[in-house]
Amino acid sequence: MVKRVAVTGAAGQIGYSLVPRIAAGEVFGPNVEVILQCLELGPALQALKGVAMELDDCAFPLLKGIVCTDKLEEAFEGVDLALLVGSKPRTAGMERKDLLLDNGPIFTGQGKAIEKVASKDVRVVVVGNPCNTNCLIAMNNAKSIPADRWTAMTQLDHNRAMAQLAAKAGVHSTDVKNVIIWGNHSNTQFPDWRHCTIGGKPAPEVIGDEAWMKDTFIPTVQERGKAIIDARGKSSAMSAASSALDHARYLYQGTPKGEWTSMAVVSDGTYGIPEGLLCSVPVTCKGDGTYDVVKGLDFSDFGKEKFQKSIAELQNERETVQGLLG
């Protein structure tokens, strides 16, 4: 079995951290190959090429071909799955809006080379940012594809919280279960802890610290990738790349049993969620490539409205690209 993937933005900081990973099997275990069909900008080929290079130097087994090209319908020939992390990075004194408005046509015409080109169970995972929106324009220039087919990544907000309680309990990260983050990729996202477990106990048992949680905790995970920017002078690419990893391997893998995650799908109505938002719920991955979302979940007041708070964000977001929506 051969899968083909396409990693956009491929030689950029993130792209350069993921596709030796994908090459390796992390994303469809050790049995299956893969064909890296990766996308940069006219400007950037001669770095994918360096890239492409340094792939065959690794001599990957499972890797049995690179594709490097700027061209949409030649990167999403036929894939399996889309990795779609290359967008405009947000830029000193521009407005989030701004940002949106500028990736938007980047988003639309790769939704509609998906559509017309790529597998016929193709799965879409988005990375560039503001992602969650960034996943709404794409799917929706791409309506005959399924919405489930599209989702984008909290994943690594969903990382960055758990590393933050397992130091705070003073455990490994692995002690960490069920975590969540709900609603958009931004500092409007609310870590959730009430339902997670440390050691097999409940957080906030072990943590025994609310004001910690909601003073510390939150902005905290919140706020991480400004705080990476402030102290590496780049924003975060290697986190960003393995997280995109975890994403695709749940998708494929699945989670472990009695464990969720978290990620951005096409909302049905769940939790209050207004219809066709791209929001970050706790989900399971059966493996095949699909996920439910896990219902039935409760919130306190402090948590609800730090939920609406994202979810108002995600609407705002969804006005401003409207003319975008296919």
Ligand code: NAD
Second form
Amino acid sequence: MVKRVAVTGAAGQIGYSLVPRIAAGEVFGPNVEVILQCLELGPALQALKGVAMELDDCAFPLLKGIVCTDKLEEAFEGVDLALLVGSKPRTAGMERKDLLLDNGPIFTGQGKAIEKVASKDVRVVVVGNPCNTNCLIAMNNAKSIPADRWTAMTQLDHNRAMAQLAAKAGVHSTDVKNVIIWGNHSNTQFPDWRHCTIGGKPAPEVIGDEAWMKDTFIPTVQERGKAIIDARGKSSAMSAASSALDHARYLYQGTPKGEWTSMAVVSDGTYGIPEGLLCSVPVTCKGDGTYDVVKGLDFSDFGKEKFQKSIAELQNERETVQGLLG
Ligand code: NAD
Ligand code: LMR
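Could you present the same protein in the form predicted together with the named molecule, rather than the form predicted alone shown above?
First the chain shown before, then all remaining chains and molecules of the complex.
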């Protein structure tokens, strides 16, 4: 079996960490060959050529072809999976939503091209920021593709939340299960520990410090992207690529039994999220490209208020880009 994978912005920071791991089989497993279809802006094609040369030099057994192009339809032709990364990152002093007017328009043309030439069973993962609303834009420009094929990445926030809880509890992050990121991939997101377990025990019991949860854990996860920019002078890239792989791998290889992850998916009104918004919720994946939203989880009053704030921000972003929604 061969899967065609489009990666936009493949010569960028995230792209450079992402493409070798896709080529190594991390998304579809060791028995599925891949063809990488890399999209870049014209001025970055020379750098992309260098990335392709390096991919050749890796001699990946599963890599069956590399397309390098600045043409949308060539990049998305027949793709099974499209990872939409290419767009501007924020710099110090900006919030992710400040990118909306620059990056939003990229996703109208990409949505249209995906609808025209991608595989009918395509899955799209949006990483470029602000990713929830960019995904909303692309999805609304490709209305013949079912809405449940479109997801945006909050896996990085999910992984960050696991790492923070693990450090506080003095355990490995693999001992932390079922944390949740609710809302937007922004500093209004609500990283929720209420249903989380650490070493099989309820996280609130293991941490035993609600003030730390509220006053340290939440803002640390919410502002981790900014902290990385302040430390590195550039936005997160290795961890973003790794999280994009986790997100795509869960779609194609499933979430572990009894565990969920977080993804921004289109709302059908569940949890009171306005219909049509791309909002992060807990999901389980069977491994066939589909997901199920985990339903029936309860919130504290504190959590409800936090989540509502993030939903309000998503609604506001949707209003800002109304003109791009096709
Ligand atoms: P980068 O500037 O290093 O690379 C972006 C690449 O995209 C560049 O090579 C650029 O030429 C290309 N590009 C720009 N517009 C394009 C277009 N219309 N079509 C194709 N390619 C295009 O940036 P990066 O660090 O790789 O980050 C990429 C995006 O991912 C940013 O928007 C960043 O904020 C976002 N991001 C999201 C998350 C998340 O958790 N969702 C995490 C990290 C970064
Ligand atoms: C992140 O969360 O690291 C990315 O979204 C980059 C950013 O702008 O914070």
